[in-house]
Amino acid sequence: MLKLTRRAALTATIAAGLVAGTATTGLAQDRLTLRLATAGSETDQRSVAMAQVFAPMVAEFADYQPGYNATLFAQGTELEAISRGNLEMSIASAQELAQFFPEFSIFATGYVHQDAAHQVRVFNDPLMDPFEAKVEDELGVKLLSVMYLGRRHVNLRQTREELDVQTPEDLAGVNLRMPGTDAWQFLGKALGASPTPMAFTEVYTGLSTGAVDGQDNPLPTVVDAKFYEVTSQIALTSHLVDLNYIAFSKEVWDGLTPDQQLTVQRAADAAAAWGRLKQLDKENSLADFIRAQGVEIYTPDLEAFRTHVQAQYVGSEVAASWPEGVLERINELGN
C-alpha cells in the first residue's frame, strides 16, 4: 500500500507539473530529472549509448543525469531504489530481476540466447508480455528495451601452462568471480567452476591479488575495465549471450504525456540499437588488441560446455520456475 500511495502521489505531482508548465503561454514547462544508476564506467558501451543517443532525444523535457561506477546506488540495489521512488532509471540484468521473479532466470541461462538478433526477437515477442507486466505491477519497473552486452567468456589469471581449459572438468576448483545473485551463482557452478560472489567494482583488485582465479565477461568489458592487465588467458566459452534491460520507473512513466512516453520509448530503442551495433563491432575487433597485451585467447570444446551447462538446468529448482512452453518458444525464435 505504501508503494502504491507513493506511486500515485508522484504521478499526480508530475502530471500537475506538466499541466502547470503548459497552461500559461510563455512559461517554461517543468523539467524532469532522469537519473540512471549503473555499475558500468563512463566508457562502457551501454553508458555511451545512453549518453549520446537517449539523452539528446529526451532533452526537450528531461535532464539526463547518469551515475557511473555504482556511485548512485550499489550494484544490485538499483531496482529496489526505483521501486521505492528513489531512482528513475537503471540498466538491469535478467539475473537481478530473477532475484524478485525467479522465472526471469530463463533469460540468464547458459547457451539459451543464440546471438544479439535472437535477443531482440525474444524481447519483442508476446512471450515477454506476462514477464513485463509482473515487473510493472509488483516492482513498479518498466522494461523499455533490451541491450546487448555481449558473449561472456571465462577469463583466468593462470597461464595455459598452469591451467588449460578445454572442458568444464578443467574448471573444477577454480574460484570464478560471478555476481552475487542466485542465477549467476548457478551458472558459475554449471560451468564447472566454484563461483565466488563479488561486486563488479572489486573485480580488478580481486584478480590482481588472487582473491579470485578468474571472471567472466564479454571482450569489450575486458578492455573497458582493463581486466587484460590482470588476466593471462581467455577461453572463448561464449556461455552466455548476455543482455541488460533499460529499466524505467513506472511511476515516472505514468506521469508522462503520451507524446513524452513515445519519445522515451523511441529513445530507449534507439540507444539499445546503437549500442548493440557498437558492441558487436567491438567484439569483432578487440581480440587482436587483447592478444597484443600478452593475453592468450583460444576456443575450448564448446559442445562439451554446452552439453554440460544445459544438463545442469534440467530438473533443477531454477528451471522449475520457468513458465511452460517459454523455453520452446525461445528456441523457435532462434531458428
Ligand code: KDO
Contents of the next structure:
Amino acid sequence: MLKLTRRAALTATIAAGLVAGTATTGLAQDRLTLRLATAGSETDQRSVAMAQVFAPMVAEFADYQPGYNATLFAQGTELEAISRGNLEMSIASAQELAQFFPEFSIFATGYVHQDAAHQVRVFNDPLMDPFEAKVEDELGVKLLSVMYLGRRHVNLRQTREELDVQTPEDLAGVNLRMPGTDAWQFLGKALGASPTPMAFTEVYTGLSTGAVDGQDNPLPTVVDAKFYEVTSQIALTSHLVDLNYIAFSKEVWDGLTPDQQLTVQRAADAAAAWGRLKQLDKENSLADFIRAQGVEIYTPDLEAFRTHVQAQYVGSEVAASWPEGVLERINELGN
Ligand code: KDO
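For comparison with the form predicted alone, provide the form predicted together with this ligand.
Up next: the whole complex, starting with the chain shown before.
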C-alpha cells in the first residue's frame, strides 16, 4: 500500500482545486462540497446519522454528498483518496488505518474493546494523540470522532445441526469471509477459521452462491444487508466490538475558519453519538427478528474464544507494532 507524505497529499489537494480560494487566506468564502465515501448502505445507522445529524449542522457552509455502497470509492481505498485530494470524508476503520500505520491494529484486535462506552473513552484519552497526529501529518487525514459499529459475531450458511460452533476448533476449515486487509485476515485466523478476503458489497452474493461459508458482522448489519436470507446460524462470539472513525481531509479542514472547524467537529461528534445510541438499540432488539427469519442464534463458549484469540496476538508480528503501554492503558479504561 502506497504511503503518501503530507507534502504529496498537499500538492495533490491543491492541484485538484478542492479548497480553491481558501488555502492561502484561511477564509472559507466558497461553499464546500463534502463527499463521504462508505461501503455501508443508505440505511446503515452510521449513514443515517451523517445524513440526518451531520449534514444539517454544516449546511450553512457545506453541501454534504454521501456515496453509499462503495459507489464513490472501493472499500479500503477511501483513505488514500482523501490523502490524494480526491475525496473529503469517509467512514474509516482501524483495520484500514493499520495498512498505513500498523499500530492501529491494536484497535482492531479481538476482545480488546469491551463496549461502546469503552471505545469512546479510548478515543478521548491522550493515548490517541500520537496515533491521530501521525494520520494527520503523514496521510493528511483528520479523525474527527469514533462511531460504533457493534459486536461482530460469526454468521454461517451451515445449520447448527451441520456445524455447532462452541470453540475455535469448530471453525477449522470454515471459509469465513473477512474484509480484505491484514488486520482482518489475522482476526479471522485467530478465530480458528480459514479467512477469505472479500469486499462488503460482494458478501451477499458470496453467501448465496456458497463461495464463502460465512461472514462476521454485528446484528444490525446482518439485518441491513439481509444476510439472514442466505445464512442459517449466528454464534454470538462478540469477537470484536467494532468501531469506525469519521475521517476528514486535513487540507479541507485547514481551509475552514475556526468557527467552521468547531461546527464540523461538533457535527461529527453529534452524529457519532446519535448513531451510537441507534446502533445499540438495534443491536439489543434485532435478535428476535433474525430468529423469526429462521436463523438460529446462540452463545458459544466465549471463554474458549477469548483465550484462543488473545493467545494468537501475544508475541505476534501484529502486537510488535503496538506502542509500549497502550494496551495496558486501553485495559485500564475498561470496566
Ligand atoms: C465489513 O466489510 O464487514 C465491514 O463491517 C467493515 C467495517 O469496517 C465497515 O467498513 C463496514 O463493513 C461497511 O461500512 C459496511 O457496513
